[in-house]
Amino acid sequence: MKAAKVVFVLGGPGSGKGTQCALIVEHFGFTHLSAGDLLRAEIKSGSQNGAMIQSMIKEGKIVPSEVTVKLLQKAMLSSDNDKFLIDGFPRNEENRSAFELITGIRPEFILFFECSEKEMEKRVLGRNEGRIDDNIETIKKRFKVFIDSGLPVLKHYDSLGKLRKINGDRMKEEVFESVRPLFTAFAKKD
């Protein structure tokens, strides 16, 4: 696990994380792990863990760190790749410290998509993915949780010089033109 290279991809709901991750995977050969997708897959599995996760997501709450980290670690260990984009994680300081403690991995950098709440709301309501958390009440809770819990994580990584902010309010192609140089330089480190 310690040889794995990890980039955390953060931003509010609808900020473009998933869209940009798909482009990074296509151009730079990373494996995209979405904390949310892994949690939703666990819900679909019908496990007791899944039922607890579903209840928390429905309420707009953050799932316990250990649960999410273990799902991420399992996905990383089962992959043939050693370069990972972890999308939507860490959501708070507890997530961050649990990830580093459990996996022994420190991220290469954090890719943060800054996007206005108005734009994120428009995107989330327009994406029609059938997600239980894509409704206006839950979206507002998710925005608040992201701001309240996510800012300390961003400040922590900024203090380490590992925070890379990208304006996510633009068209996806324009956003990717800002993202590309970060990964071109990163790929050269391998």
Ligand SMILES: Nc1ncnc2c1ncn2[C@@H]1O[C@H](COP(=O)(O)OP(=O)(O)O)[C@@H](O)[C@H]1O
Given for the second form:
Amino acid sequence: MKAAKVVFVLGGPGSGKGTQCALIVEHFGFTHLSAGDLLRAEIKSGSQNGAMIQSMIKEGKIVPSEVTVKLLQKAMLSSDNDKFLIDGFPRNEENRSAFELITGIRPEFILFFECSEKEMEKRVLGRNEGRIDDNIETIKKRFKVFIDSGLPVLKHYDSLGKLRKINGDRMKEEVFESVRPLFTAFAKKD
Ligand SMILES: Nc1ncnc2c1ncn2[C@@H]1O[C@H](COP(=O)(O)OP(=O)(O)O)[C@@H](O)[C@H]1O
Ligand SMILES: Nc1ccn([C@@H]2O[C@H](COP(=O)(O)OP(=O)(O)O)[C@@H](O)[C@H]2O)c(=O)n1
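Form predicted alone done; form predicted in complex with the ligand now:
Expanding to the full complex; the earlier chain stays at the top.
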């Protein structure tokens, strides 16, 4: 698994991570792994961690890294692909160090969508996916967690020269035109 190429995709709730990942998958043949989607699937599967995960998500808190890294690792191992977009991860320093320790993988780079809180709030409230955390009370908590726990992760990768910031406040097609050049090195599909 050490040969796998990984790009972490970060940004606040509603910054457009999932939307841009779908476009990258379509154009560059990556496999999209959303940490949030894997955690939500784990709740639905009736896992013994389900109740804990559900209450963390409802409160906008970060699920213990061991749980999330195991889910990501399992998904990577069961894929034929060797190029992964890991979306919504790492959310804090614990996520980051646990992933590096357990998988031995270092990301190629970090795609980070910068977006105003006003725009993110509007998008999340309009998302209509029936998520238990897409309500104004939990959104405020998620914004705070993003700043308090997420910024140290971004600083870390910035210091390694791996942070690629994209203005996510624009129309999705315009955002993708800024994303595209970062992936041309991966253009050849295997
Ligand atoms: N650039 C954009 N402009 C307007 N709406 C967007 C844009 N990107 C995504 N959206 C919409 O905003 C909502 C949140 O986007 P999503 O990709 O799910 O964000 P995230 O994965 O970062 O939480 C979705 O309903 C999506 O269709
Ligand atoms: N690495 C992660 C990713 C998500 N999560 C949880 O899942 C929730 C939703 O994350 P998400 O990435 O699906 O959605 P957004 O908050 O980006 O819109 C987070 O608020 C956390 O409670 C986590 O605990 N650890």
